[in-house]
Structures are given as C-alpha cells and as structure tokens.
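Presented as structure tokens, the chain that follows is alone, the form predicted alone.
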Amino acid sequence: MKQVAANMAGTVINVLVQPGDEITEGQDVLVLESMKMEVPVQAQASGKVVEVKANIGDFVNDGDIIVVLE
C-alpha cells in the first residue's frame, strides 16, 4: 500500500483530497502552514485515495502518513 508522508512539521491549514479521488505523482494533496509559510505535500506516487489521516487544524510531523493509497 503506498502512502503520502508529510514532508516537514507543520500545521494542516487545507486538505485537497479526499476519500475516492485518483491523484497523479506529484500532486498537492494538503498544505501546512510552519513559521507563516504554507508549503504544499506532494504525491509521491499515483493511485487512489483510500484515507486522509489529517484534519484542518492538526499538527503534523515530518515523516507524518497524512494520506493512504490503494
């Protein structure tokens, strides 16, 4: 099963994705805000959503799984 990590430690301020939705290497999936800048997650493969495992408003760390993938 492949899965998104979160690149850095970060507040979840958008979520792009949900449940259902096909996603393509390389697409934004969330953003987190860290020391006022918003940086976007990146897929780093393609497939199907399966679970977002973050909210707007969580605290995540890097390394963090934030989305799953079938």
Contents of the next structure:
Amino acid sequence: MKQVAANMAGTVINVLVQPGDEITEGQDVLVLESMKMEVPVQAQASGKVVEVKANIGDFVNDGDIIVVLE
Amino acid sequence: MNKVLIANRGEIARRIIRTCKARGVATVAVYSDADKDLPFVREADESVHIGPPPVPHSYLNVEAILAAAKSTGADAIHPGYGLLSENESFARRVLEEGILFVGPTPEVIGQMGDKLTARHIMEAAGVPVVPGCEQAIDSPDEAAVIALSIGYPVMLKASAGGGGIGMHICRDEAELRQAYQSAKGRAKAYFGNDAMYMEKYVERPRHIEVQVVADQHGNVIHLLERECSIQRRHQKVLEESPSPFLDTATRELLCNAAVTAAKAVGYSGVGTVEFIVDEQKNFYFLEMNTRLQVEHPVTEEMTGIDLVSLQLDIADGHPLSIKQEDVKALRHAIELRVYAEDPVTFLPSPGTITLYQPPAFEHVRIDDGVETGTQVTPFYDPMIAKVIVSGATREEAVQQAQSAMHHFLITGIKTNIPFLQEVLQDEQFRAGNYTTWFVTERGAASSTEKR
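Previous: the form predicted alone; requested now: the form predicted together with its partner chain:
Zooming out: every chain and molecule, the one shown earlier first.
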C-alpha cells in the first residue's frame, strides 16, 4: 500500500484531497504550518486516496502517515 | 528609566534583561502559556502572563501588553525584534500611555515600514536606490511598460512586505503578468495592503547593512557594516563583520550613505540601513530596519559597544556618549544562527530538547533562549540560539566558529548545526567569496553530486 507522510512537524491548516480522489505524484495534498512557515505536503506516489488521516487543526509529527493510497 | 517591560520572548528577551541588570534597571517579562517555563521568564524581576500561545493572542496583543506595563509600573517598553518592534500604532499607543518606547518615533517607523515612502525619502536625500518605479503599480499592463523601461530581470515587490516575503523575480513579460496577479492577492492577505512596486533585479548581489545610532538631539553615527549574504529562504543564517568584500573606500561611502539615510528621516535610536551591493561594488538602499536586529551582537563583538545600553540611554533622552572616531573594528566577528530545523530541507523541527550543552570558550558568546528540557513549540520562529565568535583575523574567527559548532550539543530535535559546519568548511566561504545565492547554489551542487 502506498502512503503519503508529513515532511515536518506542524499543524494541519488545509486538507486538499479526500477519499476517492485520484492524485498524481508531486501533487499537493495538505498544507502544514509550523514555526511561522507554511509548507505544502506533496504526494510521494500516484494513486487513489483511500483514507486521509489528518484533519484541519491536528498536529502531526515528521514522518507521520497522513494519506493512504490504494 | 527604572523598569523596562520587554514585549518579546526567548533569546532577545534574555539579552535585554542582561543589559538592564548590568545597569540596575528592573525588568518585566511577558509570556504566553507555551513559554511559561523558559529561562527569560525566570530571569526577569517580574513576569506577567499575557495569553495563549498563538502570537495574535499574546505577543501581538497590544492591550494585554500595555495592561502588564501599567500593572507593574514599567516606565519603558523594549519591543526587541520582530513581533511589535516595527509596529507604528503600537509605538504610538505606548507613548499615549505615558510610557517610553525604546525605539524611534511612530512616524519614522511608519515611513520606513512603507517601502515606497522609504525609497522616496532616500532618493530625495541622495542615497542611491535600486533603479525602479516610484509609484504603486495599478495594472499588469502598467507593470509591463515599467519593466520595459527598467530592463529585465525585474523584482516585483509588495510595498508592505519584508524579509523576502512578497518578492518575485520576473525575467520576461509573461512571467511578470503572471506574478503580478498572484503577488497582489498574497500581499493583500499577508500585509493587508496590496500596493506593488518594481525594481531592477540585481544579479548575484551581496547583502550588506550598516548599523546606525542616533540620539534625540540630531547626533548620528555608524557602527560599521555587517555582511549578511549567507541566507536560506531569504533569511539570514550567518553574518560577519567586517565584510570580506568591501574595500576601505567603498566602506566609507556605504557607511556615510547610511548616516545620511538616518538623518534624512530624523532617526533616533539604533537602526539598520540595508543595502544590496553588486559585483562592481555599486550599492543601493534596500530598506531601513527601525529596531535592534537579530545580528546586532556581531557589531557588539567587533566594536566592544553594548547596543542595548545605547538604546536605553537614547530612549531616556541622553546625548550619544560615543563619537564617530571612537568606533573601531577591534576584532572580526561572526554570528551563526542555530535553528530548530532540518539541516538539509530547512523545514521546522519542533520538539523537546533532551540535552542542551552550548560551548563555553573565550571569545565565544552564546545568546540563547532554551535549556535542557525546553519544549521548542511550533508557535514561534525556529531560532533557538546564536553563537557569536570573534578573532583577531577572519581566519581565526572562522576557526573559532568551527570549534564552537563542533562542541555545541543539542539532542531531541533536529538543528541546522551540520549545515552551519558545512558553510564554515566551504572553500568559497573561506575565501570570503559569496553572494546571497550561496545556499541555493551549494544546494544545487550537492544534489548534482548525489546524482
């Protein structure tokens, strides 16, 4: 199973995909905010979104799985 | 001045407390929930809780800060850097409450905060500015016409922007038209002001700034320059003084231009005039920072002058106690900013510091805001410490910096120390041969090597 992991620790300020979406590698799936910096998280693989494990306002750590792909 | 409230946090709050203690001035710290266990809160004589962690609810909450000053009887407020330090209406509110503001007048803060106004004032005073347009640009068509007259590449800038935010390099008309719309929208969202202007883009520039000091009686001097070209994400990571790029004649011209700039705006307090310097050593005014800067210790270690102490004297109405001829570059100083971030991607790395052991040698100064056990939270800037070294020569200062980095131990979070070590080992850096593109070009080189 393919998945997308957070590239830094921070608060989720925007979720850009939902289950059922077809996404391509490099596409922005989520925006994190930490230490005065906004960072988009990009899909590390292409595929269909099965599950989004983060909601707006959640705090995620570097390496946490945030999107699961089929 | 008997009691100073510090409207800031972390290392700069500690730095200000240090000078206040040495002068016998009492201090008040203000803190958010996230910062209650930090050293600066303990070290101040008094401390006042001002709200929850996000800055709009605490460190930018003007009324909470003023209430803290009133309740503790503080007769002055030092804003540090960032946060409210260059906020014209905050400075005005402080004065309205009958409290001294450690900084220039609200009018000067306002004038220099607006990049277009600042540009006009400098041009009128004869300070060189980057070729560009003089008015806010109203449409993409107008932008295209102006760009043609300046010549590509051009830099599209948000009038209210700063610190690299709101700037776009455009190499042709298509790029300019595209950037114009998005930049305007972003400027509105970020700064509440979408006025845009344009400048000639200087290729391979150096960022060199001059420290100025002015009292309320019209005396203005400079404390030489700082070279700040080593930047990542348009933010400085290493600064040094004297600049390895300037010759004596250029240095004199640059420093005199900074004094002219400060006089032109009727400046009082410590301030910094930033310049962009091209490969032929032509320099142009970039902006003026109307506050103490992060890198002020470089100047302090080079000249032996305490800038915070000068700030307090000036705010108190005293005339300058030093003259231009007293200012000498006694040593070569380098500052390294230690950030809680990934040393390769430069992405933030909040977390708990499980061990914090800064180096302790002669000629190594540590200005920090954390200790073992500190939670580095995601709410604030990632800078956790500054290491300032000095040597009789640049070579000696670089060696000192390497040794300091080698002995700095931080565990539990990622830091940029490995990155700083690489910079110090870089041949181009050692030769003093670098521009603001240093980090970008090094990154490109190392990713080519990996391939």
